Amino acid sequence: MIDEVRIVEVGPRDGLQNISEPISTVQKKIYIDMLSEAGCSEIEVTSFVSPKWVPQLADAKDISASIQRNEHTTYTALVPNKKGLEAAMESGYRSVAIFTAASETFSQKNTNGSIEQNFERFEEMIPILEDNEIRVRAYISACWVCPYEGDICAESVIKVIQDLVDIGVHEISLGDTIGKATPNDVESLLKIILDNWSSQLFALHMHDTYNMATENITIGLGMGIRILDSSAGGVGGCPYAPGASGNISTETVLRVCDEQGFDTGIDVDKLKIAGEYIRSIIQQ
């Protein structure tokens, strides 16, 4: 039995949502129902965050409701807070996912919070998230190197991982926001966190910017990670992160999984109309 990756999409929220030019509905609604007829198991399709903040995302109630729903694909939003949770239920979605850092100064940066103003906006969505059994993942920015405070503790990131799994979040991607950590950075870290908790509570989202990305997912794919966000075409990174290009490809990731002799599921000729798709767009 050939063992599975899971790949989470998630070229249509973060990697569009730093793109300067607007990508109109229509070119967002094409690049995800390709991602769609692709075989995406899960795609993030975008954010129900202010459009003052992403101005990119403004119209993520309209993307919603015109994509072609694939009963076999996840659907995902990005909530901030309890109003976004509440706009992104109005819109249909059954899965939801909640970001914070292991850095404060990041945190500060990228939600205009700490990170306990970000658990004490949390706190107020769980209620809801549990009543309407919606599925939740976590994002924990700067899990290795922060751009503002430099290395980050594992300390720091076992204590937002637990507070996360307190609260009971279904999936936590740790990230490394600016593609500094390299294959050793991401042994050592993965292995204090498996130490205390089961591989298939993570995801890896891996950028790279320092082209260090596929050694880094190669490591957590030898101890145990089997779920990897990535972004077709390679486009994006983080607004709020100086220097943070590069989210590793969804081809270059099916590349890796396909030499290491992990199955994805996805079609990867479908997969790379969808990347040259959204690249000619942006590069026009």
Ligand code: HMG
Second form
Amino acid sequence: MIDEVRIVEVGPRDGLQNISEPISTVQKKIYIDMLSEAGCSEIEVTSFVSPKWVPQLADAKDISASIQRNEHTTYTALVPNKKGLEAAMESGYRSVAIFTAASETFSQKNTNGSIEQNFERFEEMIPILEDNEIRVRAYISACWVCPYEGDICAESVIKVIQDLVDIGVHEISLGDTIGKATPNDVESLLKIILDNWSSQLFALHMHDTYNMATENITIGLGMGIRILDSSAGGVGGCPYAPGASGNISTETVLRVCDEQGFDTGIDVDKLKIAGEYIRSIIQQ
Ligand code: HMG
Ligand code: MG
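Alt. form predicted together with the ligand, vs. the form predicted on its own above:
Starting with the chain above, the whole complex follows.
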């Protein structure tokens, strides 16, 4: 068993995309630099999406230029299409995250396109990604429950995973977008997935709306998952997922990993300071 867990810190993107009052680029820089300083191995800095859809992250270019990049940290940007990918590359990203869903309605609401149309957008991105050797992780939202359609069947998730594997993504993050998956739900879907693919391909991306995320990541760790998405301060939520609250906090993930003997390489005290900082800013 691998005794290391890689945490993907999504606070600066997922945490800040849904706040009611935008915060300044300087405040974001302070937060992200604190996360780098805490030793986060991957930070999702921002997204290059339409500023009309997510005005909170309209400063993607500026924040990307202002952060202090640490050579031990992978800095990732979320991109929906070729336009976003090109902008991310101009801002120096060598790692991007693409996103789709296991629910048609969620896909439509979040990206103004069907799951198939999401893949058409990905197809346009593939030659650029390959030619430039850009690392790609992919999110699947609503793997268990959709805010619009309710329960999602495993077959829908399996199909999207297979299609993502076929286009060559390097990592797949399974999203419990509105935090409604129960530990039983997580266990049964993971069992099906891990019968077909290696656990090393997958991350869990659990929102903590109903306080089930801690138990859910514990299930995942027990089944061999070693990549967990979380946000320092537990901030987060998707503007197109009614009811979505924050991601599981990185502080909680660090505690669970510590209790179970997993190393994350993150300085807990420094991470907590980053979490406290962003919470104090958002609450102002
Ligand atoms: P659309 O309106 O269908 O796009 O949006 P379009 O291609 O018709 O273009 C419309 C306008 O958007 C044009 O500008 C484009 O230039 C512009 P105009 O001519 O009207 O001035 N545009 C862009 N601008 C900047 N960057 C771009 C870009 N692309 C087009 N990349 C689109 C389609 C996908 C772009 C839109 O729906 C969008 O941006 N959606 C993003 C929604 C989003 O960011 N959601 C939150 C992130 S996903 C999430 O949180 C879930 C996750 O955390 C996992 C989980 O928890 O489940 C990942
Ligand atoms: Mg999310």
